[in-house]
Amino acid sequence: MIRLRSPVMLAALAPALGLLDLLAYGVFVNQPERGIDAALAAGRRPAAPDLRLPRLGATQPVSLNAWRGKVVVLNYWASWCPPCRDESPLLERWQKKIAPRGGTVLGVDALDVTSDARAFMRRYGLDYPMLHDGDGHSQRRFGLTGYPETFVIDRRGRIAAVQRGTVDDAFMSRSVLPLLEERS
């Protein structure tokens, strides 16, 4: 029978327990913020996190609050992301559809090179406003887990829907159109 209190056994277990602690800490710290998802699942609309980023190609930051009063389809993307390429024409089509009704698509190009992002915009004919988060610092506040991800924000600055992955017409119809009818 092995005695667990022997010094040899404790010395052997100490590194293993230390590694388990380190692993648990890493999982806890790198867990995406799921407050948004939990609030939406409970039927609440959480306030959109504060976002201050420069427009793509500029240096002066712009606040997400600049679009308060509009329904905002906030889309995180990158030029190197194949699914982002797939959904870009749909987002541009929806920009044209919702802009006259008080809505906008607002892109956030993240973890990307500005020249690549601009080439992407030209290639896909994207005319909606575009912000740039070169180092990706803003994505933690939204709990991003990958690209693309889209947050639908109502006129009062609250998140009404989230799509972790590509959006489609059904998501946009279900999540955006009713908000365009709401008063702020």
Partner chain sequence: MRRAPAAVLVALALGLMPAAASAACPRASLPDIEGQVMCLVCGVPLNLADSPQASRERDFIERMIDRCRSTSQIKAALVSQYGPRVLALPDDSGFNAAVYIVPALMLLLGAGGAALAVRWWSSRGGGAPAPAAPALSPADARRLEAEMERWER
Contents of the next structure:
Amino acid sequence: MIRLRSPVMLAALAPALGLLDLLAYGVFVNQPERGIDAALAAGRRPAAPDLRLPRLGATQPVSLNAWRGKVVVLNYWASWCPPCRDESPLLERWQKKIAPRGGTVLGVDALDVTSDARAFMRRYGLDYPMLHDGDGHSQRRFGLTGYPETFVIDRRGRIAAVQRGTVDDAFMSRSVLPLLEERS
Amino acid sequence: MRRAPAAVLVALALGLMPAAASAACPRASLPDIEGQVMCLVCGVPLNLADSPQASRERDFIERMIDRCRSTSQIKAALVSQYGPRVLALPDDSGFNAAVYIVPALMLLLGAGGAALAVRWWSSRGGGAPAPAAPALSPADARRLEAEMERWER
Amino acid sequence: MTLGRACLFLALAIAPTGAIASLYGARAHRRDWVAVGRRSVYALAAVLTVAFIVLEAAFLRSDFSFRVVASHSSHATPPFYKAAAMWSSQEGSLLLWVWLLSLWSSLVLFLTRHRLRELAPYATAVLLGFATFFGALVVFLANPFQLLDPAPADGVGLQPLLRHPSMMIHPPMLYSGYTLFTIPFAFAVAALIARRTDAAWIRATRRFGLAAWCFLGIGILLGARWSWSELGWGGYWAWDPVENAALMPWLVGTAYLHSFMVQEKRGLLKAWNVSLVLGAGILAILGTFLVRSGILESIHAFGGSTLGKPFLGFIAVLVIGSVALVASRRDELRSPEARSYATLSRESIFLVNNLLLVGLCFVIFWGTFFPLISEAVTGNKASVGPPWFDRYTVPLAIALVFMAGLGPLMAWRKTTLAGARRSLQAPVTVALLVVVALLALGVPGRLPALALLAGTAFAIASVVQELWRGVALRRATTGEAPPAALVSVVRQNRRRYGGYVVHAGIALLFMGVAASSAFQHVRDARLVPGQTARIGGYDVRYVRATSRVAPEKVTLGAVLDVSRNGKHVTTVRTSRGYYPSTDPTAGPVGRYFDGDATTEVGLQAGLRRDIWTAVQPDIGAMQRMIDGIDRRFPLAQGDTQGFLLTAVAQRYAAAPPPAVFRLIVSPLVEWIWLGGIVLALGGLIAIWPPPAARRRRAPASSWAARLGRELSGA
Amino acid sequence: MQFFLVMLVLCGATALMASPLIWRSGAAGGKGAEEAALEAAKEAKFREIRDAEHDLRTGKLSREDHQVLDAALRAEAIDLLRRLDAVRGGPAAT
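Other form of same protein, the form predicted in complex with its partner chain, not the form predicted alone:
Below: every chain and molecule of the assembly, starting with the one above.
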């Protein structure tokens, strides 16, 4: 009865299917990316998404690969996020602790004004390296839903632990210290 | 909001020098700029946004206004901080051009279609007046009048 | 509780049963089964009414053993807002949706119970299909009758922003509009299935389409009004996805309300009309979906939700089904030959108007979805904000307003050039005069605004002229006094004059939009009491600070004195209400300033201009005091907490830090709402049923017999 | 109490739904699709005749155009009336 292959049918169906595809995409992309968490829960270490961002105040992007061989504590934060204020002193302490042992904290200042971020860093005495993601485009691949979130990356560039929320000493000891012992 | 005093201090410190000139400088207006940029965390125009990120963005704009920057300078500064997505009017490079082209194209297509339909209809009838219908018989005419009056009551 | 839950399950049982009964009745030509289907709709309406009452009663009684009540209401919520809190929740609003659907479906099926024998069963099945889907959502995914055990002592309270009188009627209006659009949709589907694509189904559902259009329009305007007088940003329309989602079906509905007349009169545009009706129905569902799925970023959406996937499936069925149905029936939808179609005729104007309306809908659709499209294609979300929408919608709106004036001046079938010229004379003159007057008055000449204002003048003049001509004709024949003649002229042809009144309403509305967006003055000013800011010729003086402590919030505000050239104009009060956050780590006083805050706009509305003020007190300046109190009394509760809050509030009123005010003087903005009222009035005139005599159908055969006798001269 | 109410609603709804099957109404009643379609077309035609008169009197339509149009519309209207008579099976106008 329905002449499926008639040109009219196809002409009408194409935009309709396009719309449905779009809605489907919207529904599915709207759910936070949880691949990292799922892999970790299954006991695997997923490769960290490649990150190419400029350092805070600079324009040339650097790649996360530049830190390959080190244990990286990747910390997403913003100067306007209240829990980040509580977390920063702890991260700075850990930076002092792991820097000599081949580890580093790497901040990603997202959706923030550079001068605000600088003021924040001065105020809390942060001197670990800092990247800047002005429009927050890098956060989707990490499945970010809020600030702060922290990803611990081993020497081979694989994510070994994730904390969606503020980190504490227990988390850092548990997930960072063993990685420092690993050789790349 | 907690940082408002600090912001004022910064604004004062930065604003002292051009303060003398500020009377003459063209003041950009916050409400005006708010309508042209987005709050990136919330994905809505800045004037509607109430998040902490939005208030930082607003502080930033206010500082620039106090420094006598023009609207376009402020927008450029915002782009350098937040990337081009901060502007509510998307740029027309690459795929984003579609946001401008497609609606115009569709409107043209629609206009073309409507014009074709009109031409087709008027040519089918031959433009010429339809042959005059024969006059109704008196009985029919009376019946029609009666039915119409009933319908109108 | 049990009763409500049982009613929902019952509804979910009734709806598919009735749908199957109707379909069986239609296929097997069993009238009794068709009647079962129809009565299922009545039963559904009854059962859902009970469920609705149970839930509403729970809200009014503050029965916090209901999860939705506990999370959307509280003891401190004023009774008026307790009633409205129901539809601020996902669950409650879905129940409202399906309840309204059942009511409107019952109404249409009751009115057509003796007509449309071939169509009604299919339409019943479609409507019950809708009810089944929404019923399933309400039962399985968003059940409003979920228990909380133990029941909390108090609820969270209603989102402060929603505390505005129009929130009581805005959602029911909007949902009535959405659900009413499903009725023409259902009958269009039925007409296609039954291959009866003549004008009968259109005639039967015209009023429902019109009512849908009216309700949705009023709903949209109430939302805009809420935005203007409740949200602290000083605007009424932000091209937010949720606003757009309501506007799209309304635009398509407007197109349909015009183009169906072309089918009625000429038999043309059958496929187009069916597509418009199906499109409006789908867009209405899409609107409901957008609010609930969170796929687009919006300020109005319900928070995270699991409803996306079921809605997606449902929309897929609707879209693919509609396309397949229209495509498979295109022989029935072919228009007969158009005899003597004249290019200069009202039909052509309607064609242009349809093009503009559907084009406008497409533009809005494209802008709304483009962030998602660009993300899907390039991986980066583009931002499409108000400036983009303005660029495309303003020219279309200008053209539409001119069409609203041009349409009534054209005759059906054919307009003579001389006639057109005669009709156009006065409206064009008025439009030109308005432009000249505006320029002469030194109003800054922004081309789009001037064009829009000229268009509104043109449209209003043409409507007035048409009304005047109708009255003059009437008086020539009956000699009635003008007001009486006006009433009887309108009564004689409600559809025509109702439509004209709607056009006048639209024109007034656009007059308000044009003037308020192009000529408004906005300014932010940082003031301490005694200081004055000047805006748009008014002097606004910050007289004094105010403060108040109520159980659910702390209010800090300001009294402003507005004067013009030294003469007092008005006194307005604006304030900001601070609601406590639920964060347990925040101090007893500090938590009030960490939670939600809403602006109470100080508005002096007027026909010539609105003076709009909003205050943003500088909490930062009081932060030290607040922190100090919190440190000293970290566990203060009840009276102590009240005492501390009062102390802070009094301190604010006594020695207020500078506050930032947003001041707006917006000309003619009130005409947007007045235009809306006129529009609703026009819609009502057009919907109003004809006098009882015409509806009362004398049994056809006896009438024909009598006529036969008359004709044979008996 | 709750149980009683639930049963009441349940019985009421079932009775309402099943009533047409139990008490069959013999009367045919109602109009066929053909009749409804003609009825709608007739009303539209009547309206069109009146609209044309209105357009003539407000000067949008010339007298000649109206004459042609009105004759055509009236012929169509009578045709519709005849078809209606035929469908209704009433005394067909001769």
